[in-house]
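Next comes just one chain, in structure tokens: the form predicted alone.
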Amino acid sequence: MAAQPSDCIFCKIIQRQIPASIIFEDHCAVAILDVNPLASGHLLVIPKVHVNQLVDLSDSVAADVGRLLPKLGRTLLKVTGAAGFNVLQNNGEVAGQVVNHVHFHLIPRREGDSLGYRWQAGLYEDDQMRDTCESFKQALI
């Protein structure tokens, strides 16, 4: 594992310098119990390799977590009882992350639960999504 940067509490976590209610552990991640929870059985899951998103992620690393989302979705709804359930990864202040170390956020649902979600579609003008999408073709890495 890289140098974790010694302000990250995530890193702490996975060092075990201070404590979670940690509930699956592999190779290459950590699950816990979120301390602020949106809903009793909020997860993280939280790569063991420090980066700040998404995009940072090697494509195995990348992979590697997200064979462990499925696994984790089912024990959620098994351990819950929740209906369904919102993964959630915030790149950026901006976007909503506030721990600069790439995580994933496994939230269970209810109906009639209040979370809310905000959703406000639109529509592209004129040749604006065929550009878009040609923009995407080019530029992809």
Given for the second form:
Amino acid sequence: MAAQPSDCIFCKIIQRQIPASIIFEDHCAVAILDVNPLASGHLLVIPKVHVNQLVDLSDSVAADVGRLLPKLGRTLLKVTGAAGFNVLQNNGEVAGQVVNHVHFHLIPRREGDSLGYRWQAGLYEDDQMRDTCESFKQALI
Ligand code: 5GP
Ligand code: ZN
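Alternate state requested, the form predicted in complex with ligand 5GP (shown: the form predicted alone):
Next comes the full complex, and the chain you just saw is listed first.
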């Protein structure tokens, strides 16, 4: 079951009930330093509305939060001196989501940082790619 705002760590941060290093705030989101960073300057961009996953966000909030990512990414590169960064967004326990309040990770990357990024990629068999493409197109009508 999804966490309710009263027991949600990110809602508590947004409401200033527990401390956090808030580097940015506007009407729709906060950006904070991750308390257990994968690299110095690892940010979490957190919509203020309490919803569990990306699919639960309204178009309007998604657009407002999405607009922040380039600016925060540019700022992260400037402040950390990183050569690049990953945007990571986990949905569901199976995908590694631990905090059930939708959020985006911005993870600074440096040459030789050993964080890795390549997953085992596969291949489609026979008509599977065409069928999958058709299924998506039908579902989106
Ligand atoms: P998830 O696995 O859900 O995508 O990532 C949750 C992230 O939230 C983790 O990287 C974790 O370190 C971070 N986190 C969890 N609790 C807190 C907290 O109280 N403060 C901050 N700043 N980050 C937190
Ligand atoms: Zn929440």
